[in-house]
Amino acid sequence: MNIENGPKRAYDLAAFRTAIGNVRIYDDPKQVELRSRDYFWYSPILAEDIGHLVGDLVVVPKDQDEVRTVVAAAARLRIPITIRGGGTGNYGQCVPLEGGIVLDMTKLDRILEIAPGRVRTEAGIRIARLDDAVRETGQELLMYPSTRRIATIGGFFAGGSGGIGSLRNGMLRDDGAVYSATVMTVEPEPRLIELKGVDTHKAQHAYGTNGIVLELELGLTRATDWAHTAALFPSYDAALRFSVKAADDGLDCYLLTVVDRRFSRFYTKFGELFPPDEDAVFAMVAPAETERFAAYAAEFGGRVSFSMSLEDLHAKGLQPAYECGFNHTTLQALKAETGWTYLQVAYPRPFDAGIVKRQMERFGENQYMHHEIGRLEGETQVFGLPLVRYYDREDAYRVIREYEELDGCEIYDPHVYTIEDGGMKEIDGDQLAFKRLADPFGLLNPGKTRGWTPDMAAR
């Protein structure tokens, strides 16, 4: 539903500005309009119903004290807080519904402790900035999106699940992921909470609706100095069934992306590399399994395109397999053409890959094939995210429902900015709960969850 541009602006901005003294503030409306929004172009849906929203004013504190310092004087005069890192989400996360503050967190970017298996950081800082860091002690993150690049951590604990990394340990909701999360509360005298193990759930994929993470501390495992590889099929089906068994059989990857071949247009610095006529997996392998990569594609038709360090790609102007992945393989795409959305997809476990022929020849020119291997509860899962012809809303809808009613697949409906209607599919009793505690006047990125309405606000 559109949302008109016309939320209740009465808000003191005056005063706020007078009680945060010399914190970095922008008010020119293009820097507001640019950090008012993320990737919900992805969707025309999204586009259309809040991409014309943009808060007031974009706030960038320094550090925690001055966090605390806006948090309190917004508190006070009750003016909305939409927080943003790198503005890489596709749900319209860090889009202000009803105007207010942008609050920008990627000054507070500090690593505050490297130890065996953990990582203790500030929440605004880039994940890559973040991952090479760790990797200088010999370990890296457990999972990061594909926007590792400028994508923040905070960001990626509030608004994502999982990425690359996914197929070999897990879910950002799995044991060992996240070990706490420290929030501020939303408070004329602001509070601090620590969450631990299994209560960061309570912030974790909540848009940043109840409270503000300042510190994450994280997983960290062994590094490895993967190896980016394609290898091309004749035929998709032999592309998914040959990266199902790879992960079945544990063959160690940090990543296996099957693309169809009609992406290869939007490829072009591959080449011959990723040729319009075979199917594509990208993977990070592990350098010792190279050789039974290479020979488990043999066993599905495959050959390997390609095998390089992330070193020899950079020197060769290609991205690495991580930007040949998720969502970044729908940006190649939406980048080069217009007329297309996406839909993300869990199917059934354990997976058919007859699914997705029938799939392929029920939806012709008007899908193009990507799949991301995963791990969920310990199980390989087949996440789909096709690249779908849009025509309407109602065209959209009834592609939902073809997935849902006719295959059994569950949708992460893309085209919605409620936490509830993307995802979740309910309402999450101890994150709204969290809320209240955290976030007592409904004042963070109002509008996210359909779980809070406004008569629930402290007076």
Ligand SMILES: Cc1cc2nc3c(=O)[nH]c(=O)nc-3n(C[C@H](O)[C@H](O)[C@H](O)COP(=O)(O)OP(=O)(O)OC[C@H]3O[C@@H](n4cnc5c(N)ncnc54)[C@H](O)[C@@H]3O)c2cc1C
Contents of the next structure:
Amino acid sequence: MNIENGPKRAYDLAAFRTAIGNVRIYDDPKQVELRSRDYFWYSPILAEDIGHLVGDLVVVPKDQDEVRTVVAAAARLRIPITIRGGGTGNYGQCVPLEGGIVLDMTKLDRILEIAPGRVRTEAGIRIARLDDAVRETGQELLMYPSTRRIATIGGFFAGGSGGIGSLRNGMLRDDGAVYSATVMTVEPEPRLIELKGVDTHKAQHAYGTNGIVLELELGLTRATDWAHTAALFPSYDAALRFSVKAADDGLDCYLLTVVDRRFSRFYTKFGELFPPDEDAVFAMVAPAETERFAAYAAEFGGRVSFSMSLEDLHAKGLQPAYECGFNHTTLQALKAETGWTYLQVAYPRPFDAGIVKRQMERFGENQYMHHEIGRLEGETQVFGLPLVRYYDREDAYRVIREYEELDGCEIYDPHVYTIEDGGMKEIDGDQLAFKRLADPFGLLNPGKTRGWTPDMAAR
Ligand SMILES: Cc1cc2nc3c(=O)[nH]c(=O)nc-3n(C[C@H](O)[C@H](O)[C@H](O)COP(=O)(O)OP(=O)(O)OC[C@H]3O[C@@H](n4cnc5c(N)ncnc54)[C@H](O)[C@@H]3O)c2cc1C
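Could you present the same protein in the form predicted together with the ligand, rather than the form predicted on its own shown above?
Following is the full complex, with the preceding chain placed first.
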């Protein structure tokens, strides 16, 4: 429901400005509004509920010392802080519900060390810059979101879950993905806490509610010169079954995205490479596997439409395969037409392609199908990101209930802004305990976790 915009608590912004001295500030209302938004507008429900909410000031510290200055002042003056990386989250994660400061982390972008199998970096670096740098050492990131170019690694850690590469290397929560996280507490005298191994889960996917992540140490793998590929199929069912078989048989791919033919009108740059009468699988395939990929596709009545290096794609003005999947698929449609939203779905394992067939019959023109193939607990996991015709709130939740009750799917509700109502489902006791330690006054991104109520704040 629509959250009241005011009256905001009266924060002593004048004292805050004095306390932070020369740290860069944006207070122009247009800039503040721009940096109080993310991609919540994928959901008309979130747009209505929180789309109008803005912070009071944006601060852009240039280094960790300046972050400390900002945080100390905000803690002393009890001003809320909403941390912002690239601002590409879909759940309104960066929208300040109670005003206050938007803390832009993008200047904290130093890579601290690249070693075999690991990289230590500041959290505000854009993922593309980080991945490009580790590639120069013959390594690559285990995974990244399709927003690789804009998203920061800290935002991915605090707001994401997996993405391109997860098919091969698992999810962010899996062993070996994140080795350590350095977190700054929000107190008048901020402290640094180093989380290692599974303890990093305490701050991971916490929407920046329990500490400011300054540095991360991530796992790397040997770089592959992925072939950006698409295969075309006579039916969606064939495209989906091909992708699941390829994953089950361990075909070395970094991405397998299945896209309904009805999306082709949004992929205009691809022309005949993705025509309206065939369903597509966009993939990143190891060069040594491209022949096997083509042979598998043929088994399902498919054919390879293109297979190019990143450089060739760029030369032809086409986007890389990783911008043809995940929520970039949704984005192509939302940029072109109104009246749509989307869903995030996990299908039961072992996967039954019959469920999708039935869903396509049931929803007809009200849904365009799109699936991502991933790996969870060592098994192939099929995720759905269908484009869903939006009528109203009631209908959106009727569709969700059908996925859950008729099809046995799990929905990560994209129309909500708390951690628990979305993917997490329940309050994470470890994250909450860590919040008591790292954010004792409850100033970080208030309202985004149901586990914390204002009465829990230290005085
Ligand atoms: C087109 C599109 C495609 C996407 N594809 C994927 C995908 O493939 N996989 C996926 O997981 N997500 C995906 N997303 C969601 C989002 O892009 C990712 O989660 C991304 O990693 C967020 O990074 P960001 O820097 O933009 O974070 P932001 O949106 O800036 O922040 C995300 C959350 O993290 C917090 N945060 C940011 N930096 C820090 C920090 N240093 N310390 C503590 N908290 C912090 C913020 O407060 C916020 O709650 C997609 C979104 C879009 C719009």
